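The data below hold one chain only, encoded as structure tokens and taken in the form predicted alone.
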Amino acid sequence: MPLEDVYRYVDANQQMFVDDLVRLVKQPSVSARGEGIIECARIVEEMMRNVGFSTFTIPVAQGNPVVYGEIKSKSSQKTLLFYNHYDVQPPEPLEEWTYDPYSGEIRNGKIYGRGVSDNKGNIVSRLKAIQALLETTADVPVNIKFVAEGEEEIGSPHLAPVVQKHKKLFSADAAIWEFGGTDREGRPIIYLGLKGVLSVELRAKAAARDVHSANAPLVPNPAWRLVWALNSIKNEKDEILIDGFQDNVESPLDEEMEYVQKIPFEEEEEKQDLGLSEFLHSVSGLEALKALLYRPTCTINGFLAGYTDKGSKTVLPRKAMVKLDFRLVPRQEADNILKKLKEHLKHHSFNDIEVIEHGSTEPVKTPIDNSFVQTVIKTAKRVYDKQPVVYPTSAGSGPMHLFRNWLGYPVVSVGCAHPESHGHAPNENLTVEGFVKGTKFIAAILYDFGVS
């Protein structure tokens, strides 16, 4: 088999690969508060150069830099782009971590740390797959472009102008997206799309200062204003009440449903992992899966007002804030939904509530019958010796539309995570076994794309 030497190289250098991942995890890179961003970008670029990439950093005005690298193939004209992000979510709540979130602690075959599965594990896995190919064959099967941005976890607010300005740099024949992994049975999971997302903040203000709650008969309460506004947006049946919100929402295509029906949805395991006796509104089976993938949503991410520490404080707060996200499905446009939200608040007499946008992306899908998709499916089956699970889209969001919709090439998302990776949560982790297997998978995709 042409990849046997590559696989042997990965196995022989497993510890070195893990050490590099631990080094990256130890570097904080929280985009939400600008922590460690520049330092992490430098480490990623250094790792890329050490593999053999020609690299440079694209500065972003009022944003975080994009690290870019290229390797030219001696044998192919095809180009595969890897999209990644080096920023991570905040680690809080810290008290729920078993190990320090930036320790890179390894226990029972798992590497622990913020960002180890989302997305630093995939960054290192992909770089090491490329390194293994270069060390064993002195070439790569296709031209490779490697992109790592630093704002994905805050909605990639500055990536669009970067892609627009550098279209030639980001051109390719296909792309591998930043996330993915295996299910509980070890089956590789392949994602072909993302929901869009609109992140907003609603703010309400009243008195010039916090006042004693005895004044409640006279002084407006901004927390109640937000509660009432939220009640007007969504009811107890989980229905979003914004006029026109459901306009243009598409039903899943027949060919997509053929794959959705084959997804081994691990419903009971998911509920057990989350400590739930049932899903919202008792939805289950295929209907639960369809809701996850194809239903638009409105979610309260956080609510802040007044006194929230231990004990009691009888205070009437002067201001209140709530953060929301709307997950959008094909043909819903973030700008249009934002406009409808503002019109909704105005129509329901909430003109006093300020709406602040924190970023958005558009929904996106690559067709299942695309030749690159079919190549990845066949490669996954061979590497894992299991039938892959194909999701025509996913419940997550990201700036995939910039590459699929704007630049026009197929985008497939695969990776090395596992169902209990706890991305965005305490005790985020990645199995060493999954990391190594995922590295071999990436090497095989590169090889198979080159010969397809």
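Would you mind giving the form predicted together with another copy of the chain, to go alongside the form predicted alone above?
Only a single chain is listed, so you will not see partners or other molecules.
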């Protein structure tokens, strides 16, 4: 079978592939502060061209460009789209890195650097899988669309209008999402969904200036207003009290629970990593995993009011703000939740509190029985020679709904990270072994999808 040639090509060219990944890692691309974005987009486009893609860059008004490429198959009508992002999280705190975050240092079989696992390793791995197929078979098994956006790490604020405007460009029969890897036992992990997220900021104001707290009997305190508003939104049992918040929330389906039960949830490792003796409300085992994957949440991300330096100051602050995110599950909709939040505040007489939206994505899921999902599961089992771990959905979020819900095709997330890859954290890394294996996995998915 031709895949053996492909694998041989990958093994033979491993060093070249790693060199390309190191080159991409050395280029900073921090979307949070617009650092190195254009330079990085150019490198990605150049790498795509070198593989054989016809490429172009979709400019984004007041945002970072989307790099786009296509390769036509000579043998198939099917199309597979890869969603990637070339931007990375800020590398701080720098002092916690053993090597420079933009060095691409390789030690003990691990490549270190900001973005190497999230998501530059997958970008290069996917391009190299396609290159290997082209070089060994002079064709690709299906038409390929390759998308790399530059704002994933800041919530993809401009991707929706781009997809909306260029629906045809983004049409496909299936897609591979940006993240994934193997677990501690080396089992490949396959993710089939995401929670949605709605990020908001609540702001309260009262007096014209900070006043002496001796005036407290007469002057409203915006920090107290936010405390009471928040308390009306969620109680100590973590029950979200917004009227209609739970409306339409879909319970985990039976066929999903079958897979959830098989997930080897590394509970003790998780707790140790988080520095917790137990999880919230003492949940554990399957109950904890179910909460993680299926419970909508409301999180205080930040709160700021008044004097926050050393010691005390008898000040009554003139303003206060809190940042919240709501994680949403299937059948909840971000816009609807925002509307209900506003109604809730109005109904509870918090008319003095302003609600600012900082972006949202929708909950999204591809059914396990989808034929593309089944293909990927089978391919994973064959390539890794281990039973894959299937997450019917995941706790994270991203703009997957634009593809799955708007354009209507199945989306599966796989990649080449490992449990200690430290995405978003210092000493982010990828093993060369995981990178190479992940490259073969992508080639095999393309092949199997072509013949399926």
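Positions refer to the first chain, counted from 1. In this text the structure is predicted, and so the values were computed from the model without any measurement. Rigid core here is just the name for the largest C-alpha set that superposes within 1.5 Å across the two forms.
- Core-superposed comparison between the two forms: the C-alpha position of Q261 differs by less than 2 Å.
- Core-superposed comparison between the two forms: the Cα of K234 travels 2 Å or more.
- Once both forms are fitted on their rigid core, the CA atom of D247 lies 2 Å or more apart between the two forms.
- Core superposition gives A207 a CA displacement of 8.5 Å between the two forms.
- On the core-superposed pair, the CA position of N301 changes by 3.9 Å between the two forms.
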